[in-house]
Amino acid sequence: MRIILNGNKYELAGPASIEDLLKDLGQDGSRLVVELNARIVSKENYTATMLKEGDSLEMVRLVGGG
């Protein structure tokens, strides 16, 4: 299954949730904001939100500082 991740094509081996994708990427999601098809997904929904062919994800890392 192919999705678009931060503007680039990304291949998933099979059905996957946002949580599965984060694990695959080695991310814990604690300092990320995830937008799926132009909608922000709350962290509580990462496990329940299944990705579909052609979905577009944007992941933005939060950085502290001034």
Second form
Amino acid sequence: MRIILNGNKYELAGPASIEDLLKDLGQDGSRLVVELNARIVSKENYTATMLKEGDSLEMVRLVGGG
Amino acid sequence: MLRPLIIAGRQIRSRLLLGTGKFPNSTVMARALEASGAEIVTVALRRVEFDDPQDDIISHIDQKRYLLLPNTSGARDAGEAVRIAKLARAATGWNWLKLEVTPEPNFLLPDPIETLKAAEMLIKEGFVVLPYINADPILAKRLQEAGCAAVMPLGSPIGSGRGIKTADQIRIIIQQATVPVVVDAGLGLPSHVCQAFELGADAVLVNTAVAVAQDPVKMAQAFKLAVEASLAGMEAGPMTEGDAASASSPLTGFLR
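Coords for the form predicted in complex with the partner chain, given the form predicted on its own:
Time for the whole complex; same chain goes first.
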């Protein structure tokens, strides 16, 4: 199954939730914000939100800035 | 006495707002924040780079001590600014925002029309909006009427260090302001900070000048001292300028 992650194609081996994907990426979900098809997903819904073919995900975080 | 700096009903102790970009590393940034005495610090929002174990600068900012002011840098229009704002609110857990809409990359000058449009949308969404603007008095007034918590006119282009090239315009903004005026962008030296306060600004926002200094911690302290010196000077009641000389020594008893 193919999704778009931060503007790039990303292949998922099988059904996966946002939580699964974060684990796959080795990311600590508490430090970032996830937007699925232009809607922010709250952290408590990471486990329940299953990804679908063609989904577009953005994972963003705070960085230094002015 | 200088009026207290109150933004969205909250009294802010330090009139120096500090950005967190461009520092050589997190340790230096944290020490510079400390030395600056800043209470409000700006941050940006970017895509996670999965292959790049970057220095996590945010974990070095004690959020009990500093108020995070996320910016919408990178936004080219109102729609992008609103999207970034919502992500920033989700990341920080609160609703303060430095609104920045800069569609062209060379001078990063803010788009006034998209900024006003975004401000109106964001205020409806419950954000506390501090817009970064060109030093345009009419726009500043429109933004304040729209409900912005402050206005942040630029002194000169972001990161240029050229100082306050917009003094006459900033003076007009300050004259008509009912919200705090924060001079943002272009300040390169502590003396530029003094000029901002002498114009009557309520606060200043600095990033590059501190972050890229040879000694960022010392420069942060220098900016803090400049804020203190200029505010003390303004509170002390400056003398009036005159055209002709006015002798400091008595004009009597000359040895002739």
